[in-house]
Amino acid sequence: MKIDDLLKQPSEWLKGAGPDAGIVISSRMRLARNIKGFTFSDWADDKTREAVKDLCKRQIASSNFMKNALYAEMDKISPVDNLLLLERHLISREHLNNPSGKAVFVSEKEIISVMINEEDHLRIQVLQSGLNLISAWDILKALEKDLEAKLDFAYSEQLGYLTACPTNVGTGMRASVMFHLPAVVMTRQIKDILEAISKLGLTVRGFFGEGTEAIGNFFQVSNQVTLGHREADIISNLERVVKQLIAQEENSRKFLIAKKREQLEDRIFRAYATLKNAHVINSEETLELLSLLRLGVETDIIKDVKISSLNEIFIIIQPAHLQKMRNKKFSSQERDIERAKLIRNVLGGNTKNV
């Protein structure tokens, strides 16, 4: 598998399937584990960090888990392939920095990354549509057993699994749930929400994770600590915030089709003309109307339209898949026009000299 193959086929977080995935985009657990005898990847010389690469590449490949997998030695691709696993949510940005020793597997749906010297040696993610965390994390706990048997993970009796970072120690789990909450933002309940899910132990990011804000009314939610707390607790912690965000937003649907529908509507149908007809817009503002363009979708005010085809503009929108795509590198402004073009193509609104 190269990294030109993931163009070809639609992400797994924004396939649109799965439980309540109108409102849950997708679900994502992930662990942090470390392998024994060799310092943290922050502070490990280059010898250290190449070692700890070479001996986590040979058993990862080995895994039936990763037959047919991409790999990618981030200091060995250009910036744009770096870019383009970032925006399909492959790695971090944390990755992204300091690429010598640095490494990426990706399962060949891309369901399963497992980066290598990121923060910790081993970040094993999985990721499904909709809320669907049990069977991410069954998945996840199958491929870490796998890997256990064949590495030896730094572990502590009294702590559990030894992270870089505190927060993590324990199980080293972190359970996360994208949302799209477009109907709470707008009757204006975020705030209040935002600041009752801090005090739950529970995290808030935006749409690229840690150190990103929310735009486009995508948010991330996840627990913020694993340390004495078992895995089972965690997901369910989640899933019952989960679950309370996503009948806060159904009901501020309702609320806004039954009180303000005129409103509403002349909003949605205000961002599905300008999608299917500008000629220059930036990506901000791109991920703003398409998540009115969403809500529309998903409260049948727009019918002519298929959540599978946002979520292609979703993809196809993002820096490094326009200049893959095109296979040309384009400044901030030809990313504009050329991110305009492609959405009046998809949308079939006007598709003059596309």
Given for the second form:
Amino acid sequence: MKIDDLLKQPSEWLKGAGPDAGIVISSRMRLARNIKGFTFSDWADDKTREAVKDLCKRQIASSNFMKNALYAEMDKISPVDNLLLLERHLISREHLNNPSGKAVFVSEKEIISVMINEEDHLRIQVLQSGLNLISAWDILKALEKDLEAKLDFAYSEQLGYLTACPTNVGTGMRASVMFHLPAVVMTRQIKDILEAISKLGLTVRGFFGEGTEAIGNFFQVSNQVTLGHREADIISNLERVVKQLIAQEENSRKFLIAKKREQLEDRIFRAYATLKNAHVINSEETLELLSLLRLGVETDIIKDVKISSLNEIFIIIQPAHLQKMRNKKFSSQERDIERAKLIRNVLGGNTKNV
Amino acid sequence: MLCDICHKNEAMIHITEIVNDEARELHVCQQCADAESMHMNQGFGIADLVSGMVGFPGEAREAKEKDLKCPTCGMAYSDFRKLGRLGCSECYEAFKSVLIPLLKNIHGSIHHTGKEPEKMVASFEKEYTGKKINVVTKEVKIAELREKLQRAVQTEQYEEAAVLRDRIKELEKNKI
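Switching from the form predicted on its own: structure of the form predicted together with the partner chain?
First the chain shown before, then all remaining chains and molecules of the complex.
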């Protein structure tokens, strides 16, 4: 598979299926692993990083999970391709920095990605649509078992899997769920909820993970603690909280529909109209309006739009996607015009000049 | 209040994070916050601040630990403070005296209870013909769970405590 092939189909994790696929966008499970006997990536010299990359590349490529996989070395592909992988959540922001020796494997349907020489030698992640932590974990476990048979991971009996950052040591596992919580935000409960979550050993982040803001009412909740708990307990703890959040969002939606229906419909239809007709739109406004439209679709106020189309818009309105799809480099003003065209196109609105 | 990173400027940014009901605070000045963000080329996450937390708040202890160096990868303790990341797996041993309290602070525990490499399990079983090692690890596990249970009760996390109690019961029942 090549990078350009990614553009031909939407990511599997954005298909809008799976349990609670309305409120929960996706579930992600990640393991951090290092190879015994090699210096950690950030402290290693180029020669060591190359050696780790070659060793991991050989072993991962031969795994059954990686048939027809995409393999890319970050210092060999173009900046726009690097950005494209980031926009599809297949690599982290950190993976763009200091690219020497860094590489990534992406499985055929973009369910699995393995980053080589990120903060740790290996960052193995599985993405699933909807609330699907357990199935993501099953895939991840099987893949890890496969790799473990061929690679010696750094492990201590007391501290578990050893990672470059002490915040990941132990299980090396991060489970996260991406949510869309517009009604909770509208009813002004979000602050209390976020505070409560942080007391449970969980963290909340924005759409693109660590260090990003929550835009368009999208939040990512993940476990913070990795040492002293079993993987299954960490997952079920997160899942319990996730289910409470879903219930809270559902109740808030019911409240809005029962008590503020006109105001709610007004905001949703205005958002829909703007997206269908705008000729210049920046990404921030797009995400905010998409959030409202999504709420409209999920509450059956809007009936002629599919969640999967909204998910598609999310991804293709980003700069690298726009540039790749139109095969042209845009200034940020041109980008806002192209973005508006693409959205009109997907939503079947005013398609003049598309 | 002085910045926890440079110890020179007045701290302007205050971060409180709560893990297992224990509050942990970090105070940094604007310059250090900026420098750290620039260095990481991304947001100012708590993980990036781990370096700043080591040795905090006791400066006296730090003097002794400044000389620590990992014999395997050559990382000095001061490098770890600057980078916030360890150099290699042996650093965990080399910096044990600072890392253990740090881990306790971050995770509320210093014992891994999750899955272990299968190779390791297999070789243990071969060596000890299964049973013996099972008994030992099980007892260690039960002791660990008891410790956690106690902590959960103390901090009034009764839901957690009930889960722990059930797991201890289950383990004891299956004792060989």
